[in-house]
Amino acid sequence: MKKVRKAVLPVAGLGTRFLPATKAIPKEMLTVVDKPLIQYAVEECAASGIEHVIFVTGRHKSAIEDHFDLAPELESFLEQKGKSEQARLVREISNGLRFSYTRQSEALGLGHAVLCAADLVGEEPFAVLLPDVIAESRVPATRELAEIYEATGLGVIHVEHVPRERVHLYGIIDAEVEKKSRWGDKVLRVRNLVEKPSAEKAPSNWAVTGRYLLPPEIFDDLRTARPGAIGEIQLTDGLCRLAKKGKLLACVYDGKIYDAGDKLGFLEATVQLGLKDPKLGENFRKYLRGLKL
């Protein structure tokens, strides 16, 4: 089985839920504690053995490319000022990864964004990470999915259990425990997916988290997918086709997911990660305890 070397990060969205902050700044560059949101996904890629990160960008996203570019002048300036720690932080942003960029010229859905990366991915398996989701666990989320793919040759996605009253916010899977799996009941065989169903029509409480490991054949499924009612090609359509061919698994994620895609989730991620920060956490906790609400 081919080793998973590439990851696709769709970052072409307009970030309208964060206006006016995102009028001139990409949503992915908003800071969570001490680094931009997009950096958490890139660090997960590096920790998962990914070698090549492909950004699917849009207009006004050049700040992302600048952030991951080399900055020898800045490093030299910091070293000259005796700020070696800051110079190291700047140097390690790229984590030794290779970066490529391609444009999604129109907002035609997540499936279309992934399809825009087809030429750069080629005939290889690849990960997809939604950059507004921060996944925190002992084993990096993408590495866990890569290990399952490399053992089975099947596409695999992460899912988590959500309350019934929240299923309408997620893609929900119809699945059963994979028989004779080395991972026990942690791995499920996906039969179908439903995008944001009502509580009454949801086939389960298993919600897709925003981490995917996909075979290259999904590109053919996306090329022939029909746009939905709002003219978009959804990644769910390609996943459904994989599922119907018996080529899609789901792995129950046992870490913590921070959905920073809206303002409340972003604030929750900032607070939770701030409390865990080794330098800031103790004083931040004292501050929160002293608030009079």
The other form holds:
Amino acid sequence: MKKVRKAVLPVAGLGTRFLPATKAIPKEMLTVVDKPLIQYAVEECAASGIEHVIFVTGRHKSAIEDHFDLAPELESFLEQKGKSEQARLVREISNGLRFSYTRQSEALGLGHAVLCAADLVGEEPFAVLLPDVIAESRVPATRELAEIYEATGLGVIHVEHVPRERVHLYGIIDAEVEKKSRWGDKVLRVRNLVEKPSAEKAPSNWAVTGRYLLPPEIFDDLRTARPGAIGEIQLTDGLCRLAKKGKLLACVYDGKIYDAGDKLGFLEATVQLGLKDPKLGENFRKYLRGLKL
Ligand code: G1P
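Form predicted on its own done; form predicted together with ligand G1P now:
Below: every chain and molecule of the assembly, starting with the one above.
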């Protein structure tokens, strides 16, 4: 089975939920504790053995390119001033990864965004990471999915259990435990998926977290998918086709998901990760305890 080397990060969205902050700054560049949101996903890629990160960008996203580019002038300025720790932080942003950028010029959905990366991905398996989601676990989320892909050759997505009143916010799977798998009941065989169903229509409480490991044949499935009611091609449409062919697994994620895709989730991620920060955590906890709520 081909080793997983590439990851696609869709970052073309307008970030309207965060206006006015995102009028001139990409949502992905908003800071969670001490680094931009997008850096969490890129660090997960590096920790998962990914070598090549492909950003699907849009207009007004050049700050993302600048962030992951080399900055020799800044580094030597910091070194000259004796700020070698800061110089190291700047140097390590790119984590030894290779970066490519391609554009999604029209907002035609997540499936369409992934399809925009088809030429750069080529005929190999690839990960998709939704950068709104920070996934925190002992084994990096994408590495866990890559290991399952490399053992089975099947597409695989992370899912987590959500309460009924939240199923309308996610892709929800219809699945059964994969028999005789070496992962026990942690790995399911997906029969079908529904994008953001109502509580009554949801086939389960297993929600797609935003981490995917896909075979290149998904591109054909996306190319022939017809745009849905709002004129968009959803990634879920391509995943459904893979599932119908018996080529899609789901893995129950046992880490912690922070969904920073809206203001409340973003604040929650900031507080939770701030509390865990080795330098800030203790004082931040004292500050929060002292609040009269
Ligand atoms: C997207 C996907 C959805 C998934 C979710 C995870 O939706 O379409 O299937 O469950 O991410 O965050 P979005 O949140 O971008 O609307």
